[in-house]
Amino acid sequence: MVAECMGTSLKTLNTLGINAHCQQLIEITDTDQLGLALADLREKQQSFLVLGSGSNLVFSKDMLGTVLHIATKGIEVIEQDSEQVVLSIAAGEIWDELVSYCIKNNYFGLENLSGIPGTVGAAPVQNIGAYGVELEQFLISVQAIEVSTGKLLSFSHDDCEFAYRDSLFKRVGANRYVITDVRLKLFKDASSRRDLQYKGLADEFAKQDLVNPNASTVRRVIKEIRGAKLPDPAVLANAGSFFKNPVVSEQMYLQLLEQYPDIASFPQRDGQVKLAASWMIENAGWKGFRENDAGVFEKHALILVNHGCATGSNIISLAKQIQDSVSDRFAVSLEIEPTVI
């Protein structure tokens, strides 16, 4: 489906519902509807955007060329034997969709990641994660099909390049290839590959005195900790963490935990120290801020929000202020998680 009128409006299709717009707007429903769609926009030499459901995403200006929205869908048993199995997922499916289809299959190592917002498709360009799991745990390989040529490629585990919040695709990927499929390797066997022991995570469960919980509690549990400190962005725009978790030398850590001894931090295994960029933002004074209609969320000093009629522009400055803010404040940077168009 295409819309051609110019200027058609982005702000349905991005968390922050920033009202941004393009020249054309199609979308994609399947992987040939794709290849062709490149094949024209390579020949007609035009700029465009791959957009998934813009939750990792800030529009700071309108764009000037053809958005791709990736609506594809279908999930397929590769292989499998007693103990795993393989997926391959298209990349318009719904992240936490998937995993709510995992559990009721019995396909476990999924569940932590639960309530992530997105689509299937951009889950490894920013490698997602959360209390205690990352994507690339499970991700056995990528298709994707390279603008330049239109030639369809599989990326193995290895050839993604994956990073905290980072991969091949975030970075010089970023505007070679389009991602088709996702293959992930799960397991049947719940405890196989279960992580429970993150901090957040193991209180809920000492507070609900659930011992060794299903994959189905551990989801709802999950569910019920994100919702209630992060905003639904249906209710609150906003594109979820808005900077990442700062890593330091544990000499740098040593010397903040002298000056500020509650520091939030979590020790990591090449001996480098994650700190908590809410934490920071919050001691700095930012929580529930709001300048116009770009704020901090009151429950969570890691999302920014938009409160109405915020432009792009609106939120980069405020994430600027608070940038210079912790930087004056702790000697850390921070960086911008989501995506800057």
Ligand SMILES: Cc1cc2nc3c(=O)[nH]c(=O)nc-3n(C[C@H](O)[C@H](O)[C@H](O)COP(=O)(O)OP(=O)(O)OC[C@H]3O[C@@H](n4cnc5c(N)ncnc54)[C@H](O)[C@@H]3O)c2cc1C
The other form holds:
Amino acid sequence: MVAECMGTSLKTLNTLGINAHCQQLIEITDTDQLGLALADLREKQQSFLVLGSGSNLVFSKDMLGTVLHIATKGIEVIEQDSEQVVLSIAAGEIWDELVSYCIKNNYFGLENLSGIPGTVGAAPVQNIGAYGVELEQFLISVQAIEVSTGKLLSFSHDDCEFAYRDSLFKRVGANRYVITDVRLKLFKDASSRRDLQYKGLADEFAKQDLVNPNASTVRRVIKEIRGAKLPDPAVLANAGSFFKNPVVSEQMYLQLLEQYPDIASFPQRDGQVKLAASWMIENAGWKGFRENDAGVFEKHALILVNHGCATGSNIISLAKQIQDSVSDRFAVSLEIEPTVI
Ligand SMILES: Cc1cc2nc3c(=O)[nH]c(=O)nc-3n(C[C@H](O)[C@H](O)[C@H](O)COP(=O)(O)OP(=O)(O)OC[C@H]3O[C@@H](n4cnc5c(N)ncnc54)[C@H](O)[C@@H]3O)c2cc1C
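Any chance you could show the form predicted together with the named molecule after that form predicted on its own?
All chains and molecules follow, beginning with the one already shown.
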């Protein structure tokens, strides 16, 4: 379906509630329609943006072009045996509904990724992760249309070049490929790929006297933890974590530790150290800060919020002030996590 008028508002299509506009909005409900829309845009040499649930982007300005809103549906079992199942999932499926579907069907692995907003097609773009688990641990392949040729390509796990909140599709692949389907391998034995050791999660299990909780319980507890610390975008507009946790050398970490003995950090397997961006932002005094309608969430300094009428440039200007202040204080650069349009 094509929205009739020029200047369609995208306010309800991004969780930061930015009232940016696009020239044309097309709702994509099947892959053939996506191929035709891309061919048309290619022929007219028009710019476009692929949009899922808009939970990981910031509209810093109006979109001079077309927004392709991916709303394709379908979950299919591709192969299975007594231990594993491979699912092919359409890009427009809602991620958290997929997690719920998998648990109901006894396909295990995705429990820790419960409650993450957004679509399945966007999940590989930043290799979504939470509570010690990342999407790439289950991903077999990604099907995508190459924009320049219209060809349907298959990317293996390795082709996707996954990293922390990153993949090929967020870097050189951005705007080059539109993901149509994602294939995940999940497990029929609930215990085969469990990760219940993540600090905040293990503490909550202990608090609730839960020993070896089943997948539904893991999902419930994770949703409770998330609900207590993250603002619901339907109540207070936000795009989740606004900055990536920076990874620094051990030497740099030890220098910071001398000056800030309680700095929050997570050692990495390669000897580097991941620092908690929220700790640094909070210590630089930004938690709860508000400038007009752009602000920092009062319960979690990593989350920038729109109290109502903030523009994308208000949010980006606040982000810049935070980056400068953290850099001055800790000599660490913070990288913005959502895609800035
Ligand atoms: C409250 C809150 C909590 C969050 N918690 C987490 C968390 O715990 N862990 C985490 O990793 N993330 C988290 N996020 C971020 C976000 O939910 C994820 O990044 C999610 O995968 C984004 O999905 P989306 O459909 O909203 O993508 P969008 O915001 O619509 O798009 C994000 C990017 O992906 C591109 N894209 C979207 N669909 C496709 C496609 N089909 N093909 C190619 N490119 C595409 C877009 O062009 C854009 O560049 C959170 C966000 C919010 C608001």
